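Let's start with one chain on its own, the form predicted on its own, as structure tokens.
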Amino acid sequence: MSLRIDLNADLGEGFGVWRMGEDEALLARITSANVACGFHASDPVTMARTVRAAARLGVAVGAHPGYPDLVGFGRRDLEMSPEEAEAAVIYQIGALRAFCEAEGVPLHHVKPHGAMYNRAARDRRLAEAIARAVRRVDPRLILYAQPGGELARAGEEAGLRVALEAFADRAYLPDGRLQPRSQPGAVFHDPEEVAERALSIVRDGRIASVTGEEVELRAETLCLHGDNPEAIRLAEAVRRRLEAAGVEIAPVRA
């Protein structure tokens, strides 16, 4: 059976005159984005411009919805009922939606950002909530969630389509879930040892933890982040990797 893996980077997070990443480089090595909808990151014109240039380049868009936290970049835990994070995710999916309606491009998934992702792989009320909100809005979007958490399983039970990720630049427990990034050694900067571990992903399903044990790990799709200073370097050499490896590097499929 021959191997296929997306590669997916969050895009747009730049705010106003302030830019970060290289998106349109990224976009180039990528087969998804997910793109800020002004929440965590982001403003109209950057949203616009991220749209526009995905779609040139025959990218497919997913909403990057995030809490309302453009001081912490969406990194911070935020309280929020589910009624709050059902209506916040939804409205974000639909200024991102209006743009790729705009630049006449579907949008395709949809991938929470930060505190939110993370809070949501174990809490069960957000994750509900999340899938409630992606679920209202287009049945047919797919949803981006780590393996074994909350928001996988709520996905699947609302009927969503769920594409499981992982990520080849970010430190792993040995119980699967990530290591925080506030502790050192949580993101992978070298660009060769982040290919062979998203090969080892891929071809695997498998990566070694912080503790050497190995996590057992399949996905469908990897991220790779778009603001790590070495982005378009990994994004090169993970793709160049699993290519060589005869691996397809394809958008995740409906």
Contents of the next structure:
There are 4 protein chains.
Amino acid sequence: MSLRIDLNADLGEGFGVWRMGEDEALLARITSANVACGFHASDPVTMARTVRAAARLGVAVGAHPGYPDLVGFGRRDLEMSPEEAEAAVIYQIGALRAFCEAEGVPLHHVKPHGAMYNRAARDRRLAEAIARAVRRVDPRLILYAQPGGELARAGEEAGLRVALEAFADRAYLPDGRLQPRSQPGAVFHDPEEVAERALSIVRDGRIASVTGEEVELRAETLCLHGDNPEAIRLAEAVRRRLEAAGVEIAPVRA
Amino acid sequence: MSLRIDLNADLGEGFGVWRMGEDEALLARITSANVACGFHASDPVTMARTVRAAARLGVAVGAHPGYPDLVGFGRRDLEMSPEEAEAAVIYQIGALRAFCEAEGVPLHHVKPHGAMYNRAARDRRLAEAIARAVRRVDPRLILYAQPGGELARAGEEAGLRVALEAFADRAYLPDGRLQPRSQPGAVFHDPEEVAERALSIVRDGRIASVTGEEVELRAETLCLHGDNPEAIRLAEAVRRRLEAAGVEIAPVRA
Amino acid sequence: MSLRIDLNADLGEGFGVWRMGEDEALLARITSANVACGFHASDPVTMARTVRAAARLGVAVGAHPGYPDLVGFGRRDLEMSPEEAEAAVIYQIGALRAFCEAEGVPLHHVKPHGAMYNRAARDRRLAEAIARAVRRVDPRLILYAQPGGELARAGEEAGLRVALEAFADRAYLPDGRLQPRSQPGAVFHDPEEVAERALSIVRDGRIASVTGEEVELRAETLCLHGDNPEAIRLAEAVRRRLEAAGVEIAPVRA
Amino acid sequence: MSLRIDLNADLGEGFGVWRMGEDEALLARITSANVACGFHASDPVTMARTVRAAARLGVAVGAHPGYPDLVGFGRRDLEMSPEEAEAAVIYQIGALRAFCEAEGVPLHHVKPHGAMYNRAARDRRLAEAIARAVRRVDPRLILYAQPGGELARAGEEAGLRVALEAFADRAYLPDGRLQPRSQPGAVFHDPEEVAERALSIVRDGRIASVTGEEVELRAETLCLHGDNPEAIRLAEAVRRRLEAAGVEIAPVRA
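Would you mind giving the form predicted in complex with a further copy of the same chain, to go alongside the form predicted on its own above?
Let us now look at the entire complex, which starts with that chain.
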């Protein structure tokens, strides 16, 4: 049986005149794009252009909803009620999907952003609100979620197709959670090391944790970054290594 | 052949904790609702509640996109490029429609708001951008537009179903345009007079202009207001008079 | 020695076309106004009008900074860094004070709003950021704070004049903290009872807590509300009772 | 009599995580900074950092108020009433000045941004609203304005100290107005040519217009740009040429 993985990345995270990330370089390397929806980043014109570019290259388009906090880039925790969170996610999915329709491509998945994504891994009520939002707009949408978190559980309970996500450039704790970014060694920078870790995740479903102990890490999609030229080299290394190992690189299947 | 008219009104124009308009009273009297989409008014929770209330009462739901100007309520002209306007309208239609899907009702129409609506009647490039946005999201959506304006023309050229709108409580100039609100006598306040004018539009396709001269005014939908208790009495009078005259009051047909 | 108390209330909490509260009725009854600064509510025109109205009636004007969260009215907790909080408070104080200067009145005090105020009572880093902001803009500004909280402590340590605030219409726990609004009996509605509690605070520096046990409650300012006509009646009752008891009602002294 | 000129530039025009411009490189070359105030760009933290950096280098700090349009970077015309414009400018000046006070430096001047600045040169009511705002907050503030426009006139009529501004890298029409950017040749890119034009303005009070004809151009301040490394080289060339010619480069005098 052949190995298969999706490579996803956050895209379209500029705002107005302000640019962010190497979107074009990333689009050539990934198979699914998490497109910002105007709450933590982006605006209608940026969304239109980002979806058009993704559609042209055959990259699957997903919604990347976040907290309504442009100035904080959706990275600050915000105490939303479940009703507020559900409505915010419905709104953002709908907005993004309209650009997909304008370009004649389907909306493929939903992956929450930043503080919303992090909190959804541990806050059951938020996780359920997000899963409910996705199901109510379109139950065929795939929900990207961290393994072992509340969001994955809530998505499955809501009957959604859940795709687990791993990070090849992040250190994992022995219990399978990510080591916080604030701690030293939380992020790997060497392209060959990250590529090797990516292959380990895809081929073995395991990764060496910070203690050296191996931890199970089953994922259908790997998250890549595009903040700077170094990130692009890293994405390139991951892609090359996986291809060399005969891994099929393609969007998560519905 | 039986007479038929749609009664529409702007709904869900609160924002956060702030309320506006007598939405419940209006919903009981209208057949189609123009629901604000978060740019000139409203927010995701307000949209969710407004669409739910409309769906429950069988009122057809339309998107009411506006300029991105909450503090100005979308009433101040803003110089958007055609690309910006098209993307802003796509975004808002998509966001609103997601709430329709969450409630299991179709999105019925699109009616731009305030300064965007007014400018679209005379600015060909804006009108075409709006028509293009509607068509690209869903060519079956009905576009509400003022008779004789650029928006109606652009909608037809884009192959959209255009429904012309009239105002029973506004004075018309002999050339069929609305008398500006800034001028005395621009707005009628007496419920019976407004009801009579409504019937004249529906039955005769004509209305007495400010000069006394009759002007042709063919419309499939009449716009009602819900800003205050007086407006509700006026809506009630219009509805009663039309019903008494045997006019069928129902949403614009696709 | 004569008794003295300041009566404060939140003012100018509309936004754009949206109104909130009975500002005119409140202004006639209070001695200091906490004026929203555009982050949780208000906008430049509303601020200009509110400061002008307060100045005309001789009501002392204070800044009422909040979290940058219009749609949540500053009532949702937001994880700001100390640098972000300090800058947000400096910004809002400065903006409001410019309207004071335009009207020729001094800026009198600063009272944080909603979730920021609540968190500042228990979060030392936020409290210190706020106190630092006030001191850096103008060390003569009076800081309103809850008794016994981190904000009062931080204000004093920063060398600021701190005025403690009490709520005559809220139930207190035996440890001097407010009973959460979510619990039954947290808010008193009877004007005479609230007036009696106000007098107890001002005259005795004590109030009956929810257990019946008396708790010390020293305050220089009482917070009144103006959300609805009932609130105005309550403010009126408080003012009358205090005046009848010979209490001097005047802004907090510098 | 010795020649003297101020070199100004727009600064602090990032927003949240998004950066813009080469602020550090610019600060080393200019004598007055127009600091964005959160309406068309910037946010409280960016303002705090920008004012601190300017203060450290002895660069005079000015407020750079714009239309409330982050997504459009204040470059789109917006129909504000005089009351709205005046309040928006008061608000922004006050916010920026609070950061000056926090850093212990005076606020030096006010220069409107983008579409507001352009419109203020030709729209008398807007120009008067801006001048009124400046005077009401602090009549000692210097108002930067284009020569021959409504803003310069309104500032003088309001009793303000007006400093005229010229652009060494922009083409001028024979009537002294700027050639619109949309036209070819509107912007000069060669550092030596721009430096020569700067010297011509400062030394002769004249510049060659697009027709070759010389036009009078008296200015106390030249506007430099910092959008990209090329702009920095240009600023450097201007500064060097002026210094070589013995021109004193210093902030506009009160």
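Note that this is a predicted model, so its numbers are computed, not measured. Heads up, when I say rigid core I mean the largest set of C-alphas that superpose within 1.5 Å between the two forms. Positions refer to the first chain, counted from 1.
Student: Core superposed first: is there a CA shift of 2 Å or greater at P139 between the two forms?
Tutor: No; that C-alpha moves by less than 2 Å between the two forms.
Student: Superpose the two forms on their rigid core, then report whether the C-alpha of R122 is displaced by 2 angstroms or more between the two forms.
Tutor: Not so; R122 is displaced by less than 2 Å.
Student: Taking the rigid core as reference, does the Cα of Q183 move 2 Å or more between the two forms?
Tutor: True for Q183: a C-alpha shift of 2 Å or more.
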